[in-house]
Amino acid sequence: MKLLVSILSSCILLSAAGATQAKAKPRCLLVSSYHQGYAWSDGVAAGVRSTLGEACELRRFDMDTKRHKDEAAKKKAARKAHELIENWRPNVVITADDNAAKYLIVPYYKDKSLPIVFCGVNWTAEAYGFPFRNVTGMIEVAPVKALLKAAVEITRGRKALYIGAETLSEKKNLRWTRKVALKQGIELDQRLVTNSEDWLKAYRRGQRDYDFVVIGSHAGIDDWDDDRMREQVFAESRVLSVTVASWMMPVTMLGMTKIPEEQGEWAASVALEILKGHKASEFPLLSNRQWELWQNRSLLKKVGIDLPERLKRKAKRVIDLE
């Protein structure tokens, strides 16, 4: 009896074992470009939550390249996202942004077998040779085109200063603004700064010498202060300023800006896919689809702008700090 006894238990605790490893979830690895705070990033990550849902075990990791630029912090940043990934062993990664892709997925996982799908590549992926054959992803293409279309209808001029961080993006994000730029007969200059002094330098001489500004992210300025940076554009505006950059939007009048959660919610339906037995390979590269229009109230009303009406009905979103 005793044995009897003995040989069930075991069978139920093999049982219970079984059944434990039988629900084990499948690992998700989101490996984001920059921190944690970022409006960007945390954007990304709230839709790669919400999508993945309890589908699989999902865990973050933060390259913070925008607030450690040199090169050494990047590729150590991507030598620990590669140990995280070779202990971990995740089913399918999820990357945002160029970080992520030009030191993690290029020197790692070039056509390895482990599934990658990234989001939030500025432009155009040729740079970093994609698709591989383990790798597919969505391009983040800004509204530029539309953007500068209405700032020259409202202001009537085509001379315009590009403002941002001297980071990786910005300056990818200045080399399509300014294709764009020439194609529409606009005089673009630029100034990409690492400090919020020579930013504000930067607006006041767009203030003085150009018809309006084109404002870049701030993301890679470390001494960037939200409430004094408001305090002085407002006290300094003269002219229109526009952005592809919801979290510039305090200090922009018009905004047509990406929506970050479009980029993690498309990733993560992918992941989900590859989870289910599909190949990154199947699916292929795409750009954003999606777009929101903004205004800052207070800082038009400010410097007298009166938007065109189509652009007023169709602001979703409304800046107003008076």
The other form holds:
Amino acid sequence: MKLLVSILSSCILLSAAGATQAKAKPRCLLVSSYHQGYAWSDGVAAGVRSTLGEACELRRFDMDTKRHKDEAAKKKAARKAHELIENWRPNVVITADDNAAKYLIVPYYKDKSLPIVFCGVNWTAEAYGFPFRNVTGMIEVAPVKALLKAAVEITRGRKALYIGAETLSEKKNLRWTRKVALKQGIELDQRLVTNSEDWLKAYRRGQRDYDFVVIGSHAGIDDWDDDRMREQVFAESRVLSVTVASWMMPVTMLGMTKIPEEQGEWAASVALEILKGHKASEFPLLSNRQWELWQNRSLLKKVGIDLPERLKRKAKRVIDLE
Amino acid sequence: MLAYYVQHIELERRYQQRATVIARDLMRDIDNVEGALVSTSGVHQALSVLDASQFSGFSRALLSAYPHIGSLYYLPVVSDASRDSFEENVSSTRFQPFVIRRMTSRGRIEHAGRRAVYAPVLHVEPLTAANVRLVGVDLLADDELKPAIQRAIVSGKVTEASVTNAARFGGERASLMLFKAVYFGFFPPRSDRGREAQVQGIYMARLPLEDMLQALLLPGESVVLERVSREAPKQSVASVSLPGESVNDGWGTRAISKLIPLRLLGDEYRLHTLYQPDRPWFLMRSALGVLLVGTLLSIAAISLWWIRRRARLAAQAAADRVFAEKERAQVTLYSIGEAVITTDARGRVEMLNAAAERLTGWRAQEVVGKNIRDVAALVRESDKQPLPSPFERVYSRGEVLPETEVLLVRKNGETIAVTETATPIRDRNAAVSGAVVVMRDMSHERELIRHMTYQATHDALTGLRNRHAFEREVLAQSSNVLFVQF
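Alright, leaving the form predicted alone aside, put up the form predicted in complex with its partner chain.
Okay, now the whole complex, with that chain kicking things off.
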């Protein structure tokens, strides 16, 4: 009798487990290099969420390497992400931005069975050796070509200064900007700084000695004070400034910026194809192609620059601080 | 039955027109896309080369103008000699790394081996993951598409290939692939050989065939598109049906099918169209009809039954009342002391009560139906002459007879003094339909009068006449005597 009861119980438990398994959704993990509240990361995550919808159970892990920049912290965050992956066993992993690629994919998942889709890797994935057998994704390319073309068209000058933070990302951005500038016959100097005073000095020099200034990201300049810098820039601006970073628009006149949602949407749509049974290696890496046009009307008016009608009409984002 | 037949013929005639319209619209949609592809190739020819951003902008406009185009692809024709440099060039622009690949019949993508010529997908729009997966895939190596691509290159015209396993190309359902080649040089080459030598690339449009067909159908219709070729005479390409609400305003429930031969871009197709008048709706409508008629009939039957029942109950109540009245009357008649005899219009006895039985000596059952003259013969008391029966008198006079003292001849021949009166019974037209004769036995009264008279005129002790009687008699005799002194 006991035997019969135990057999029946086992059957019931097994069928219940089977039903649960049949209903279980595939698991998708988003590993973000930065943290929640950082606009770019949140934009990528929004794109991922909207595309995946209910197709899989989504978890997000933030490596928080924007606020914890030392090498040890980055490696520690990657180790935690790795542990989460090993414990939770997602069907596909989406990573956002360079640090996740550098500290998580390359050391732990090169040519492994876990499919990974990256996005937000700046300019090229060559440094990481992508694509791997199990890795594909979207490369983040800023519309530098169009931006420099517009700057030359507006200023009629080809001498420019690049001002950015002394960081790995900015060095990469500078390299690509220089490459594009060279093709367009633009003479591009650079100033990579570590504090806001140096940044302002470089900016003043740009106003004095150059036709236009290319503004890089301030991420990495610890004492950056938005209000103070905006006031200083407003007071000292004489020539056109351009940027590809939307968060630099308060101190820049014209911007052409990437859209984080595009990165997230693309990564998620490839993840969906992988969940259908396709291999990650079947998808070539590609670069983004959407961008937004910004104009800071206060600064433009102060300097007395009138944008071409074509750019005015295209500008969807307008900053007017007056 | 005849009405059903006529309706079905009408439905068939109408559906023949519908099938023709479906086929015509399908050909029109494909012709439109063909025109769009020709225009695209013309623009490309004029620009001599179309880069990724130009292709993207142009394609987006095209896809929004022609919603039947699911995706648009550009496949440059690359010789084996230039393969490596081509791959390197593309890799440095958009897709990293760009390598020419091939797709297996099961949809797997693998590295392409060396061939003389390749036609890899380079530009795609929309840029979906499923489409990007095709980037680099050499479609000239695909057995399903290769013949149509080669025909497009050699002929310079738009050619087509139907793909049943569209999932390989990122589609959900069957697709029709249209191809149009573009050539180097401002003017397209005129000979087949020239076209083959100068081909630059191929535009490919993927048309989601089943979605196109579905857009043409009305509820209740279905179509099957078959490709007719020597290798596969009846290869089904797409099958679409659109169930739903009925558009049938007739009563036919039999499926109607039509076969329309089609020629799509030089290839033979057949369009099987089928129209199924909505049976559930037909049945439901019939059931509703039956239910409605049944309900009405039931209501009518119940109403009729109820009316008849009410009438029967009313008649029953009336009969009961009449019976009760009659019973009451009969009991009353039987209970009263007077003899009552009723007759019909011919003077035949219908009823006599107990008093009448006692008075006449006849039992009711003996005399019912007999003439009253034989039952209650009357004679005048003074001369014993027979009198006409009360009925005859009532019938002749038509009014109530006053009470009259007569002698009744009983069954045993005895006579008895009675007072009799008679009343006519009238029907609703006031005609006399009978009579009620009432008689009262007067023998007791007569005896009482006689006894009182005797006592008044005789001495109780001697039985002789008393003084009063004597004086009266003397007075009666003395009409001739002047005076008598005692």
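The structure presented is a predicted model; accordingly, all values stated were derived computationally and were not measured. Positions refer to the first chain, counted from 1. Between two forms, the rigid core is defined as the largest C-alpha subset superposing within 1.5 Å.
Novice: Given a superposition on the rigid core, I'd like a yes or no on whether D111 shifts its C-alpha by 2 Å or more between the two forms.
Specialist: No, D111 moves less than 2 Å.
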